[in-house]
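Listed next as structure tokens is one chain, alone, in the form predicted alone.
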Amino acid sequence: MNLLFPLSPLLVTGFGALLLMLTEAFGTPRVRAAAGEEVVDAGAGRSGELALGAAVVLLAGAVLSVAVWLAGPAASPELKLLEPWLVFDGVALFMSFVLCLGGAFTALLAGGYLPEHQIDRGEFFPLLILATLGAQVLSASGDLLMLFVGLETMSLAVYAMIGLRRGSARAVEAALKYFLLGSFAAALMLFGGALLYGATGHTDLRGIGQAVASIGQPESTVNAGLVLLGLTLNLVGLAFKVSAVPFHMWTPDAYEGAPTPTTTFMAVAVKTAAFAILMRLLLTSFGDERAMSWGAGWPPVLALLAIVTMTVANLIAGRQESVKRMLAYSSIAHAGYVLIGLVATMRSPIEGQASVMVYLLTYTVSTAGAFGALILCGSRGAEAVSYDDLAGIGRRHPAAALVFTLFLLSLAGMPPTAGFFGKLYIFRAAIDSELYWLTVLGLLNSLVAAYYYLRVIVSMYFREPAPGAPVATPMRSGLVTGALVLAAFLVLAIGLAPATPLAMALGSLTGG
């Protein structure tokens, strides 16, 4: 019984998903069938109430994550019973808060988007909560077996969420492409885990770390070659999940073909969970001096990934005509910035990890707001897809343009928004680790990224639609508006009081 409170963030999402599934299955459809047809989907016409239920469950998970964090994991010694399978430390609770927050934004956005675009399918919301639960388990995994369970729980639900629009060939293609490549990446990770087990005799991350640290000692029987190959395969699999170049090929098509709320969840929650377990894997299993050295460890590999990811994604994003596809490449570029923070952990482990955690929080609220603003700017038949579609919307619908501008400025790293301090902490950690050249390249890439963010703002405020061209018309939805208000509040609150999330991240790492 003493485990109920410290495990409440997981329990509330798990039982909430089951409860919402029953609510969706046994409810009464709120749409009328056409003559001679039968409504077989019990969730039809009920997206609003199901979205509110999902948002309440996920926000409760976020609140409970903070409550357990404030009480302190050390106050619940029973959590040791879950180790090594689940490690519910301060980092896991911080990531659980970010994941539940991102899931709640997705639920609210879907509550307005799905009925507006006539894909009102109630199964979306239980799938969303189950995907969030898988992401929470993934971020708290302390064992390779639990890592795989969390990864597949999250991924399988996301595959179905991408293909929700069954009549769209683009959505089906996106779901199939993500499924095939995701399965390939999962197979690589599973094979890598098998190699690590064969080399070390452990599946728990801490045990693997102790075995790796013993390499070179007289009594060690660990095969260094198998360990290196296992690490490589796991890095490739997780690089796929975070959309790092050159493992990003699925991202633009999947983001563009999926319903925009699903794209939002993939951009914020899937990426956050993947970075959380990547950080835990590297620092727990490969955190000794040799594995973290610049000469023979993983930091130079991640540094190269960061440079290529930022540069390639930003250059391609600037050439896109679809705003949604541009945001997809933007999310790839942000993965490169987070990789800089991971590289910085080689000399500044606490500051590097804290910068990654804060960046993922600021990125979540900014990206969820940006996709939400894109949803708000277009209704069915008058959707906001390209830059031309948004031309003149700043004059016709100033409120929608204003919130979109705020989130774009945050993604670009402009003060006093949350995104500015997210990048500031990342670059400061890199400077503290004497990675000056990596910091300079990150700053230059931020300047390149500002071009395509400002391009959207210019289209909204300083251009008018061409005669006869399609004009985006904002939709009306209290749920979408509520999500944008909450996201805007957090973007400004974090920007005006940036020390608070940083102190929470540092406290999660130091136990303070």
Second form
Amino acid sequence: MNLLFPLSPLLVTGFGALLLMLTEAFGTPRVRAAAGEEVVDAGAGRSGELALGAAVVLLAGAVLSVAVWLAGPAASPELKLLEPWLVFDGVALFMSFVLCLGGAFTALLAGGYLPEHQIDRGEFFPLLILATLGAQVLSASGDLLMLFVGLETMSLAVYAMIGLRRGSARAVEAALKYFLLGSFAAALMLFGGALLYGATGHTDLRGIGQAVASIGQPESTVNAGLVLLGLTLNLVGLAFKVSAVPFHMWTPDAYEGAPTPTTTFMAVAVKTAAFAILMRLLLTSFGDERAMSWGAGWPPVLALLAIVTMTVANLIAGRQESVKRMLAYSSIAHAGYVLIGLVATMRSPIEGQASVMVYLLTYTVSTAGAFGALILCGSRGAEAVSYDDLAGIGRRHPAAALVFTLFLLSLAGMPPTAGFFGKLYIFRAAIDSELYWLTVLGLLNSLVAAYYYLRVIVSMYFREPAPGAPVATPMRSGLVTGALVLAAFLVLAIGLAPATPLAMALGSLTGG
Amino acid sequence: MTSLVQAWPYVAAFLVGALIPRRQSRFERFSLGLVALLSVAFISSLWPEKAVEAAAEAPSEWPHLLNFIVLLPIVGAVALLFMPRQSPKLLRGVTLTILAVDFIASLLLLRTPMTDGWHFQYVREWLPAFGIRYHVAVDGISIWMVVLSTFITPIAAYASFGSIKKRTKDLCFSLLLLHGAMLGAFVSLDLFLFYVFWELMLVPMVILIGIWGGVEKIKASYKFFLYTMAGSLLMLAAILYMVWTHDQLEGYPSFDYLALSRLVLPKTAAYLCFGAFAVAFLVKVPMFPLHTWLPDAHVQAPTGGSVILAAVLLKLGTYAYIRFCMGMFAGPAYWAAANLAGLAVGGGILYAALVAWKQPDIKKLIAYSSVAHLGFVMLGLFAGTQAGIAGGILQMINHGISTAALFILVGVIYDRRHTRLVSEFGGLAKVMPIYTACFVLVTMSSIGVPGTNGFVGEFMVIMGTFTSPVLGSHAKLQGGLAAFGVILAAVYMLSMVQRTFFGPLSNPKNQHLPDLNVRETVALAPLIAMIFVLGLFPNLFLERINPSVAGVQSRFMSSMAAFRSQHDQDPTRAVMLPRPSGKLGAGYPEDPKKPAESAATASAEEIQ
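Swap state to the form predicted together with its partner chain from the form predicted alone:
Shown next: the complete complex, the earlier chain at its head.
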């Protein structure tokens, strides 16, 4: 029964969450109660240590994912016992690494952000780890039911993380909006899954795939119309989670209303997990020749989705006055680029999938860094939100502005950062699949995107705050600084030496 | 002892520089002497006899020389981040030292005689699965671009340290990073590497314009950034398409310039890819009608930024056009040359000259004159003859030197009066005689008076245009109009000089303007020396340029013929031309032993 090691990324996060919950519940709060009130939250005032604990758990998850990857999932035949419910293959391990990394960044950022803005509530961290666990399960699931379990584990925890700031109407609005729309999407997916089961008699993705592939053969009894409806509903549900246009309406409000670390988590981990399962669903269940063809399959739908997503999100992002909201729209736009990579799996499946995986990694480090830098630039009562808040930061706090610039350049896809390599690989995969116009549209979109990223740089370096205007003062937090240093290192390292992540992504697909 | 005797010109120059200026501290005298010594070293290292002798003594080329030249400023820029910003003197000193060391290192390049082929070549695998290599080398064309940038950037830095006092750290960081990126773009022979350096230039230049620029600086920096980025993104798509085609034909991807230049693309794709590359480069040149960012950028940029922008950054566009457009897309480039040459003459040389004539702002006038001068460069390249291309390259160097000098001179009066409007001045010759002399001299060089550098380049370009077979029946007309453009250049420059420096001293604010100070003189002196060296001894430059140009030109013609014959047979197929033999064959990427995918798996297995 040698299942402990290959499953350790999941076990570590699962047990880590429970352990942290106990630590939080049985500790003593570190804040003094106001007159006539009682401190009910045992984790209050202990964000620093809890954050460190959560970060250690999640980094351990990331390291173990790599360790299992290096040992090779094939080396543990016991993993087959879990199939078809959990498919713990190279791709799932790679995604698990990315998810744990995103979660660890969130934990570190939250450790600085929550006490600074006096929403110092201990339950954030167990919830964060549980959400990451859900995301890991989601990205590794090979069965529609498991998929739903993973999705709900992740989403329920995130709903609570958004509404952490109970006193703020905006946060409550954000949580409610995300909760309602998220439940709606989950319901659609559940219904879609039921239809697929009805049509094919399978809930496991591979079985569905075999049934779908048999459509059109004379002895097949599969109802193609039901399959189509089921696929559409599943696509819509996942498009909600990756916030592709036109299913993105909740994103800006939820991202803006949520505490920034939660926003980071939603932008990186939730999106990565949703893309991982979308890729698995499409390539496993709808990966036969006809379903992947341009004329009769899903690629044109995704291509259209990609174009609309990139274009709309980039155009709206350029008009934002709040940097946080701009980053929300930019994360929508990045979903569009990833969709290009998914479309590219049509003709070159290996390249396409590898490009999506590498892109999600580079996107995770740059987005987590950008939100982290935004967190760093603000402090209590003087949170950096709008472009004007950032005016003059480049002169007053050069180090904060420098790392922010680095992450923005990476998001804009400028060499020699990680973001450039991610984009290059996506577009290369698209060209390899002869999707020329999609590539050109994607590149033109990066130009629009470059404009609004540059706007932040312009505010930081070229403008000075208007006289008398409130200025953002950077906070001091070792945890946030640590997260930023780690992210900056990764952005530069992946940008200058992309061979390792590239080999890992390719190796996950070619039986590594 | 003999070496000491041989070194007498350097010693003399040092002494002259150190002893002549009055009222200076010892440290300043020492640095002035050093500048004089460096100038003399530069000029004397240009003489080929010396170079040949040295080559006979030390024929080996140190392979890391180019890496050193390119990486030193970039590493220096990063190191600068960790220095205290409260001590601007230290920052300036470090920056100037790095730039001076880089300049001396680039002089070592000149000791090797430039034959056709690649020199100082250095190749290393970077990302084998993608076919990306770190591949740098120089030939007779890019060596001058390298020397031009290492020569101009220290001057620009020195000049801007005089007028910019705030945020020195940001300034030094941007200058060094920009310098390294420009040098990298000039020497890289791998398209990925080239693209990385090409994009790396953008941000420091935007910072130079945006922080220390004029009133409209933010608009100007956006415009510069977005124009250039739009061009380069299209280029990226074209690069990826070419790499993919290479992969289809040879079984492995390669970003290497030498490999991709043997590629003959299908007809439509070839024209589209040429278009994408050409737009990227012509935006940078900038050629009419893509030039509208340039006047804004120049007028808003501080003096040092303008100098680098005009003298070096714009050359990247023209250099890249020779190297990449003519080198990789000979067929489409040949096809488009006549029309583009018409655009260069009509929109560049003539229209920009007329616009320059009507400018009230001196700096804007010089900016438009840059568009006109680069029209000459591009005309020479489009003409595709030996004289035309060589003249174009010489004109690139000339333009770098005379425009740098002009921008420094404009910066001088801007520092004193904070205006650059011609109408504010008049009769300056009476209060600033030395300044006027310098300005008139540089003006002469800019309009191409014989004996100065401008003459040789323009003459060769016009000569090459007349005899060009590429331009066909319009060659004579275009050559004639270009010659008329030289007259227009004299009209707009001289009318500005006349209104600014001569006539009565009408504006009372100008009555007590001080003449050139030591810093400004030091910045100008090497440039003025070079104006004469280039004007009187153009052969020093042409001797090294010509073999490479002959190679470029014959390859241009032969791959154009290959393009045509291939498309007569089958315009929808891509083919690879055979590898050239001899020296030119050096540096081609070896075929990987396995196709890319198995190589990637192998490296993945290695990790396991």
